[in-house]
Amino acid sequence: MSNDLQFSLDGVSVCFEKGETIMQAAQRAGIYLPHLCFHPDFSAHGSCRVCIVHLQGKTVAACTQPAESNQVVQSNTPELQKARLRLIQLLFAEGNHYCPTCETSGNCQLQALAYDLGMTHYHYDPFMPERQTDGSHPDLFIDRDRCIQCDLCGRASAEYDGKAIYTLSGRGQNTQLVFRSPSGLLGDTNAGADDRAAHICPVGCILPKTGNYQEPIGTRLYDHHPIHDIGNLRKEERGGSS
């Protein structure tokens, strides 16, 4: 890697490789940037806007913005943290997220980000949506009211599983998760319980029909470490490699 390929992120010099985005370079350097719809294994979506950063007078999504030499990027500013908090509060209001009784409590990225950003209450009145659930699959249950429309399941299904089962349909508040089958039911697709798409959801939208609540409180992913520490912990587990 050329020493010339560097940019500044909150005052820290970050090296990058040609073709990398700001998010990819930051993750490889062990620097956490808040995100929901980004996953390093799949193409960028840029929809959640939680990874927004200031780049020389403009606001961009770090997951889609190419890294360039001598960029000056700011992420950890009061203005951006407040904007992220509002985005998270909107997601809580837009869906039905009852953390105390949710199967994914303690393992949920949305919940962990809310804690990390200091969310203590509903800022906006809940919309209380009533989207159709889908229990047609023998192994999987779909709770659309929890979907945050990150399309991670869609990208995992298409790019990893080679099935392209999950997708988003509709516009605005009518956007929802749908399945590519004649009936529109997940049970009429070739979705499998072992598919990557079935385990990529950052919230509690795609659930196994068996095995829920197996992890006791205190042993879940975010019980002992805030979300901004998880990336560094995983890097240490890999022996410091990026």
Contents of the next structure:
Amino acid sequence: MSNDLQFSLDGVSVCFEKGETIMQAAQRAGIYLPHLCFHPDFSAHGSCRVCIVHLQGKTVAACTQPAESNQVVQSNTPELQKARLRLIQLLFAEGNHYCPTCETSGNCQLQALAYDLGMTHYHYDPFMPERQTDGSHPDLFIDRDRCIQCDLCGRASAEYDGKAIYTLSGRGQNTQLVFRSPSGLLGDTNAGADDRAAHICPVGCILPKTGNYQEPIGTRLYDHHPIHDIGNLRKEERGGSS
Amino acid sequence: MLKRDTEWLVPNSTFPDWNTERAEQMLLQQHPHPFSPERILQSLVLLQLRFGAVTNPMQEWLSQKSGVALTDIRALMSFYFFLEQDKPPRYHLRLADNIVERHAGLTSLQESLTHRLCSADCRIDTTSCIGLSDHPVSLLVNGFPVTHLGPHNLDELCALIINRVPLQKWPRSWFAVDNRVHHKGPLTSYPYQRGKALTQARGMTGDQIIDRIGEAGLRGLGGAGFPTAFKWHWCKQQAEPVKYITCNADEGEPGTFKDRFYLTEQADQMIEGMVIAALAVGAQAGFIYLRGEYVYLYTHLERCLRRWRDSGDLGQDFDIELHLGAGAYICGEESAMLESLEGKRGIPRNKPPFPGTVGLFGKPTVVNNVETFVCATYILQQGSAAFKNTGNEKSRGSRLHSVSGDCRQPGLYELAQGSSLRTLLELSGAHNTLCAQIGGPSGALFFEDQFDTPLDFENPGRGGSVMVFNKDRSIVNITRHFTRFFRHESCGFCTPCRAGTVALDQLLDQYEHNPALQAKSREDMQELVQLMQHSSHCGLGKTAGLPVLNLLQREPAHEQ
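In place of the form predicted alone, output the structure of the form predicted together with its partner chain.
Below, the chain from earlier opens the complete complex, with every other chain and molecule after it.
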């Protein structure tokens, strides 16, 4: 075994394979780097910026930065954790997130990271955007108030389901989740409730219409386990992690 | 060979009715494959220009013809602000909203226009800088620039609009753009001989051409200052045989208009530079990405390209296509420009890979600014030494500066690299100067104690523009304006920029209007700017907080 393909992450030596990013290598090594828009099954996006790490004087996104030999990477520093907290607070401020009434509460990765990073308040004034819901689909409900524009549904739909239904539109703060149908409604697409895209949302933007609120508060994914221990899990994925 | 007939591309106040036949014919005149997915944005832009809007039926038709989902067409419409789906008014006035225009009375002019034209067939709104800050107040009327609007001609403008006078009959002088260079240098005065540099290049190998550019010490003049020879060399050495040359003519940095000069007066030098680059790296195709605000130069550039084709220098081994932007500042970022050239929303790419490795359509691509290509032609014609002997050690040659704001003679000035800001201020007749913004909002604000700073690649603000502010101007106002600009122009991809620019705007408001919270907002802004600088996906987000930082550095926290 050659020792060439390894770098240092928070002082721990991490092996990588050629072509891997820092995030991919860290995951294989079982090291958790906070993230939202990354998922190992899909191409990297690099938009949430929660996975920023220090790399020899620069700050880069671990999910898009190629791993290289002898890199010195820092992730778990007070400075970076504070930056991540602020990014999470920005995401809370720019959407309309009401955890107590949200079906995803306890299973939500945004909320879990907020707890993990010690978020106690918004810090920034809420933007209170007006965003449309979409209840046109027989089995799925879309609550754009909770969307964090991570495009995971878009990537899952295009890269896994082979349907390319979900995508992002608009510009700047008016960026929004849209669906590829002439009417723009999800109900007019061939989206299925069993599609990977329908289950990939890290927050509570894409939800099934039935079977909600049955899992009692207190028994949900992150109720007893911090996200840095169990990873970015979905309800369906208990037992594995991403 | 396409005729590329754009006789219709003139100031118009009436647009022909849309029908599929007319639309298809027009699009086919411009491009053999107007319905290919990568061409879709250009087709939208051309439809917008020809018919004044891209209405829903037009979008549906384009979607059917191209196979591009209607949702993706709508996504483009929502990203590029010059694309409109509502039936056009007879006159659409887009007032340039840069801080220089504000200082020249934009706000009261706009109020007056809105009030007096409320019942006219006219729409009035603002747009980011249109590259005419030396002609304040300037505006686009149905896409074409009208300069020097002020109290002296406001009555006449309103009368023309109320009386529905066709744009073709408006005073011609109103559309005049003055490209005089007030202080000339080598680039603006050398005896250019069309094709001479290219003949030189033809007698050399690719490596020799690149060496020549390298010996001259040419660095990119779009703002980043990256060594041009290195870019070309990198692209050349890629094994992939298909390569592209792209020219960034998306001059969107507020207060910058030097490329306007080159595109108008030295388009041949720019085109020749692109052909030389193609020879050097072995590229087969080139693209000029012209910002939508400069659409009035489209026909002129097409004619220049045609002349190069007629002389056989273009169209055989290498040809150049002219693309139009549509009101998105972010497309000046090189990878966003490539996305836009591919017909997509202008979202900057992850780097690495850089365009030299994976660029346009995934192929190795050279991306250079207009002025950089102009300089390449200069170097090949006049020799590396001629270029190298001007400027200083790390910043060779000379460059054109766009000067606007509070000075007697706003306009264009060519100075050797490394000339001081003070020299430029004196030449332009700036007086009672408080400060100057160098390199646009993403550059730096210099105060009197910094006026001796050399304008070169080693100092902040490398984009070739200076906005001058006198002592009556408010730094907070300037800062707020720039901050809103970035908020408006953020592409929305990454969290720190999309949400950070909004939060920063809110905090600045709080800082200005809520004295009780001033210390806290100050602290929050400082932290947020740092967050944006460090964590943003691209240069826009990284620099969007700089104006606020400039303000805070200049206004020390009050002692408690």
